[in-house]
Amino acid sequence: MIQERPGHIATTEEVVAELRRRKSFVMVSHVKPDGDTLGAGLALGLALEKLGKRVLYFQQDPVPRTLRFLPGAQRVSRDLPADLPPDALFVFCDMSDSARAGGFLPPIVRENVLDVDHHLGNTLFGALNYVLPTECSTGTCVMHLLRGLGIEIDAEIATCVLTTIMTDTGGLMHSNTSPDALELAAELMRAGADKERITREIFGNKRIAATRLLGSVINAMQFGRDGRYCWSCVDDATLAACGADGEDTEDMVNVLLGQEGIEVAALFKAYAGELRVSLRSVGRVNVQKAAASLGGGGHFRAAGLDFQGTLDQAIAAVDAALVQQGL
C-alpha cells in the first residue's frame, strides 16, 4: 500500500512496486494537451497493458490534430466507465497540480493518485510523487519506470516516448536537449520510433490557417525593455479572420523568442472566454518564477499561466512579473 508522506519524492523502486500491485489504471492528461502529457500517459499505459493490467485514458479536451497519430490516441476519452474499481490508480502526467486535469475528472482520493512530472514547483499532490525536474520531459521520467518494470520497448511505446522528447525539446533544439536525451532518442529510434513521422506531424504539415495566423502574430509583435522583450496577442477576432483555432497557436511564442536581441517572449491568447499566457526565455530570466507569481508554472525557460482579468491587465502584470525576475 502507498504510505502517504507529504512532500516526499518517491523512488523508482517505490513507484514500480505500486504499479505492479495495482490492477487498474487511469492515465490522466492535462487540459490543452501536448505531446508530453499524452505521450507519457500512452507510453506507460501501453507498457502496463503488456503486464495484463486494465488501462483507461482520460483527457478532458480532444486529442489535438498533431497528436492523433500516436498509438492508442483513439482510446482517449473524457468519460470513465461505471465499473471502474475503487482502487484504480490515477496517473497524472506532466502536471504541477491536479487542477490541470480539468473539471470533468471525478473526485479522487489521494491514496489513488500517482503524480509523474518534471516541472519545477510541482505541488506533490499525489500519494506517490515521481517528480524529476532534471528530466527533459515527463516521458523520460516514464522511461525510468519502464526500465524498472522490465518492459520491452516496442515501436509503439518508443514512438510515444520520443514524441515527448521532441515536443519538450522543440525538436531537439532547446537547452534541455541533454546528452542523455539524445542518447535516449537514438535508443528509441532503434526500437522503432518513427522520428520522421513525429517531426512531420508536430512541426510540419501546418495548416494554411495556421500560417496566416502566424503572420498576424508577427505583424502584431511589440517590443519593450530596450529590445529584450517581445510580445504579441491572439484573440477571437484574429482566429476568425485567419480561419484558425487555438491549436494553431502552438509553438508561436518560440518565433517571438527567436527575434534578434530578445531575451523573453510572451504570447497572450485571449479567446474562447479564456486568457492564457505562454512565456519563453533564452536563459537569463526565470519565466517559471514569473508565471508562478501570477498563479502559473512551468520551467525556467518555458512557462505559462491563466489570467483572470482584461488583456491590458495581463500585459501589465506579466511585464511587472518579468521585471521582478530581472528582465
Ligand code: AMP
Second form
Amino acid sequence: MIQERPGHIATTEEVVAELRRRKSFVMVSHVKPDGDTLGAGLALGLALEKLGKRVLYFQQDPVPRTLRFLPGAQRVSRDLPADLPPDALFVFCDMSDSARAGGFLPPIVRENVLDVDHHLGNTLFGALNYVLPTECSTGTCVMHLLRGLGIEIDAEIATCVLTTIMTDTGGLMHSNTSPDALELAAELMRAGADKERITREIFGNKRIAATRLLGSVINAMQFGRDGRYCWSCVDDATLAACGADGEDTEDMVNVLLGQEGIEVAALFKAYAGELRVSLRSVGRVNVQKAAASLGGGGHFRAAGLDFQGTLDQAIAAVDAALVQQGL
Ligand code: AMP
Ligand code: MN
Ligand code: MN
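After the form predicted on its own, can we look at the form predicted together with the named molecule?
Starting with the chain above, the whole complex follows.
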C-alpha cells in the first residue's frame, strides 16, 4: 500500500521500488496523443516487460499516423482485458490531470495510480507523483526511472525516448532544449535510436492535405495587440476543403508564433463538435496561466485548453486571458 502524502513529489527511489513491487501495469496516454505521452509510456512499458512484468497500453484515441512507427505502437488500445489484476498500476504519462486520459478508463483507485509528468500545475492526482517540470519531456523523466531500475537501454527504448525529446523540443529547437537534453539525445543515438526515422515520420513526410491546410491557416492569420499576437482558425469546412483531418493541425500554431514581432500565437480548432485552443509564447507571456484560467493547462510557453462555447466567445476569452498575463 502506497502511503499518500498530499503534495509530495515522489523520489526516483520511491517510484522504482513501486515499479519493482507491482507485477502488472497499464501505461496511459492522453487524448489527442503526441510523441511524448506515447513515447514515454512505450519506453517505460517495454522496459518493464524486460523485467518480466505484464504491460498493457491504454489510449482513448487511435495512434496518429506520424507515431505508428514507434516500437510497440500497434499494441495500444482503448480496450482493457477483463482479467486485469486488481493491483495493476496505472501509469499516467504526460498529463497534468487524469481527466486528460479521456472517458474510457474503468474507475481506478488512487492507490493504483502513478503520475509521471513534466507539466506546470500538475494536480498530483496519483498516489505517487513523479512530476519534474524542469524536464523537457515526460520521456526524460522516464529515463531517470529506467536508470534507477538498472535497465539496459536497447534500440527500441532509445527510439521511444528520443521521440519524446524530439517532439517536446520541436526537433531540438524550443527553449527547453537543455544541455542535458542534448547529451541524452546523443546517448540515445549511440544506443541505437533511429533519429532519421523520427525526423522523417514526425517532421517530414507531410501529407499534401496538411500543406494545403497550412496554407489556409496562414491565409486566415489575424494580428492583434500591436502586432504581438497572431491567431488563426481551423473548422470542419476548412478540413473538408483541404481533404485534411485533425491530426494535420499538429504543430501549425508554431508557424504563427514564428512570424516577426509575434509574442503569442493561438490556433482555434473547431471541428468534430469540439473547440480546442493551442497557445504558444516566445517566453514573456505565461500561456500556461492563461490556459489554466480557462480550464486548460500546459507549460509556460506551450499550453492548450478545451472551450465550451462559440468560436467568437473563445477568441474573446483567450484574448482577455492573454491580456491578463501581460500580452
Ligand atoms: P497542444 O497545443 O495541444 O500541442 O498542447 C500544448 C500543451 O498544453 C501540451 O503540453 C498539452 O498537454 C497541454 N494541453 C493541451 N490541451 C490541454 C487541456 N485541455 N488541458 C490541460 N492541458 C492541455
Ligand atoms: Mn503531451
Ligand atoms: Mn510532454
